[in-house]
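Next up: just one chain, as structure tokens, the form predicted alone.
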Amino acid sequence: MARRQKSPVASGDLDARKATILHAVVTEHVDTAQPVGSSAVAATTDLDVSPATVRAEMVALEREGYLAQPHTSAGRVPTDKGYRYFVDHLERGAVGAVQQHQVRDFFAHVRGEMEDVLEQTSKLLSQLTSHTSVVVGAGHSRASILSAQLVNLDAHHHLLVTVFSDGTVTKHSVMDAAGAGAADVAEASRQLNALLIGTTLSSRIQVPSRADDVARLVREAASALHEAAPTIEGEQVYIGGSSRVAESFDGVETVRAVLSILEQELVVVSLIEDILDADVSVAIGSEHGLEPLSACAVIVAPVTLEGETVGALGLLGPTRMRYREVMATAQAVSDELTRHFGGEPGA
């Protein structure tokens, strides 16, 4: 038996039985995917009224912009304005039990760098949700370095070891034709943790301009790492599910359209980062400016690490998606992957 939704209080620019009636059209398309009459939300709401009357406020929704008609003699479809207002109104929802206990042992379990982590986050997702997942890794250019070890491998090849205060790791080859004994690879090692701790990779550094063996291991490591800058400064971009696309959308051209946007992974940190810009966790339909999206809704949460935004999750889906759900499943999910970087979760 269907479940009777209650009239939410009035608010914004919709009295409390419009606004009853668009939950309820919302709730049942996002439910059964079809058209939804005057009769199923007659039905399912307290509003204690006939449908002739239900059907006299859909008319009204859809003269206002909130509804559509897709067919003569079919019921309503809610259109973005609709889904809108759904969305502004929910009240803010939370991960079953089992998710959450999932999402917990997830990160209670993972291990490895950095982006090892971002991407099997992006997998628990879109598992998690069943929609197409995106994270976004800020790169490293605002996180400051925790040690830089320089490790001799032979007489003329040493491996510079960085470790990053959001948890990656990165590893360089430095060359040493002059053959540096290990002694004063050593010393040089010692000397660039000195110099490198606290810094950025943005951050000036004073190198030693002597011409003894140390100082100049010194200058040709610390000379890979920032040369090497500018590949690993750029946001990582890792997609999750991008096969759920196709169970997603009816269309053909629709499903191209969508898969050739995470293709390009430029546009989509772009559409991430707009969003967030923006001050919103959901871009619904035409709101994210990108036509070849125009049938999808992307949710977004930040990943913060000492009060900066370092990343963030996104979710990908058909305009009809259960959103208090997969919302909250994100927010639970950035939580997490914040707290597992050392930061503070978002309220």
Given for the second form:
Number of protein chains: 2
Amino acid sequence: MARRQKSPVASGDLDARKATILHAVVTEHVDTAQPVGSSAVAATTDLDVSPATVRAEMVALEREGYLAQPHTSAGRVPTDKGYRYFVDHLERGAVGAVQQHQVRDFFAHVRGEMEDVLEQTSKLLSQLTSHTSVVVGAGHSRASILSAQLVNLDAHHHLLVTVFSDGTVTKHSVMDAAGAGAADVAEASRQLNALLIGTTLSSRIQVPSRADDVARLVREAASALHEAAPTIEGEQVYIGGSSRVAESFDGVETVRAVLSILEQELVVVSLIEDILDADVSVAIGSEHGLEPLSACAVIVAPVTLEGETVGALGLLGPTRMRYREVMATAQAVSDELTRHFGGEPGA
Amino acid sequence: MARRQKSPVASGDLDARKATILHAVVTEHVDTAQPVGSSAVAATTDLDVSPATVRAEMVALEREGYLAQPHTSAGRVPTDKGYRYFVDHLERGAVGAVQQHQVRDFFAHVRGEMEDVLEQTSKLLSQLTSHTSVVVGAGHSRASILSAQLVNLDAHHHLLVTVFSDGTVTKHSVMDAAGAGAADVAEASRQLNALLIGTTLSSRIQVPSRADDVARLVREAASALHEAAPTIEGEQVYIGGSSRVAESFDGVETVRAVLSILEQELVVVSLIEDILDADVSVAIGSEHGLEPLSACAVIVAPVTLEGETVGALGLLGPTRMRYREVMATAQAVSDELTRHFGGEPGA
DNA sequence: CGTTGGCAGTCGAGTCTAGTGAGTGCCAGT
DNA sequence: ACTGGCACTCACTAGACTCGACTGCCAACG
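Since we've got the form predicted alone here, give me the form predicted together with the DNA too.
Next comes the full complex, and the chain you just saw is listed first.
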């Protein structure tokens, strides 16, 4: 609403009245899920114009691609472009008091490891918004190793347990057909720790080439760790409220398609990362490339730690969504999450 | 079909012809999703009787509760009791050759930690059966601690990393407001290790009561571990193919209800454990107590390790399900999984 | 020239009325 | 005990019709 252009042609800005009408159509349609007619717009806005005038404007808005008609004698429905304009010109609202309180309360009481917090957060988000939520914890490719330890499980199996500077812990099985003695395992553990401390997963390390049991164990363990690197570097994904998908769309096929996408973590992560920006951002309908999600809008907010983006949270719902409220919620949770991790690093 | 009673009254067994008719109705209904008429049954069975005779039998089957009519002039549909009889008298079939191969192939190539294998398995199951699958890894309440280590993250945060005899690894944040020195942390780590090794989560341990930094760290870490015990003892749950739910049921409300149940891990686990038996077993419709799942059948197979049940796998679909095939698949995967973990314990 | 009221036209949704056909229950005959 | 025949039931479908919410267009107005 702030920036406006003189000439309302092309795709730039719309004149004030068109903007008001578009805004009215969007909000009304979000509320009712029905096409919105000219008289409804004339009644709900404070434009003081007749339905006929509204109609004329709507024809223009349709020509410019902001609105669409399901069929000739129906009201108008916003297009993706219409929603986009709506969102771009939305003044940021504060999150409701009840929700605000719920968010604060949640973060005041939540305890436990980062993983648990992220998972709980995804549940909170879907509960607050009635949409499906996605929380992505960034990978730790740049984290360095704080400790590595080889633990003897039984005669032929050991476990390499690695602790990273970002607080993650990984484990890797190490087979040992020969069955080295406990002393050898302990020695290998010592050497591994010395070898790996301070390195990252992408570091090249110098493994001993000797043929004895200890050296063999060290080599096996180190390779197990580095082989698995691509997997454990990967992001953690927590999805909450997937049952909300069934409420949001009426076509069973749409529901299936969306759920199917949600099952593919890699796709979800790359979707979120595509949309991710320094601020709360939105992808509407076909704006993200995923055809099965063309009926969806995705709202993404970053989670930062010491200025760096370490994760993201996303909310997925129908394009017909209460953008203002949902974006405000995303912003609030993102802020609190950032503060939460900022306050207690590594936890 | 083996055991049969003379008197077909009451709820015991049905006479051969009724059994055949019930069988025909179930298989036909599973195929077509339509009520099955008497003439269809007469045509598809080798009973060589007229539709009229079939009708008479169907009336009896309906009176005894095995069949139901959606409305007066429609064919018959199996009731839960009908499906139950069908399943109880199903001769176990072998799994199809293609699937057999797929399962073997999967287990021949799958690598990685138990958690990863279970998760992959749930995907395999849902892919093989086109149903939603659940894989439950048993809790490790009886596992003893092999190693405990306190790792210094930063000035005020440490991480207690614990390795259990069943190969699981847990981590717990330990806050340290006072900021003990590195030497103290190392000493605390040593003491914790000595203290915890060989104990289980339910063991009572004797923590030092001294007031110095080391003792404080030890107490903090031990209490963090034992406080979290209920959580980490808990089962791991992996759900695969939840999008299949949308295919299986046509009512959106049913889909939502089922998805909603699937989101509650505790409910899913207790459901599976209720049904769990030494063999592949089935709960049909209202047999399990969960009202929202009254349109579902759940097939559960145990996963054993050295004679002990260490987990379970479940398949959830509509009562109108290909029980024979799905049960055979569950059996096959359960067997292979058991063999897989039996062959490489701890992996 | 932008705006307005009026008006004919369009089209989806709902209702009503057969007509169709799959399937049943019953019964008399073998 | 089984069968063929038969009247009956009832969901489903198609067509006709009305209703009503809109639109698009146009002539008139300030």
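Residue numbers count along the first chain shown, from 1. This is a predicted model, so every value here is computed, not measured. The term rigid core refers to the maximal set of C-alpha atoms that superpose within 1.5 Å between the two forms.
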> Against the rigid core, is the Cα displacement of Ser73 between the two forms at least 2 Å?
Replying inline: no
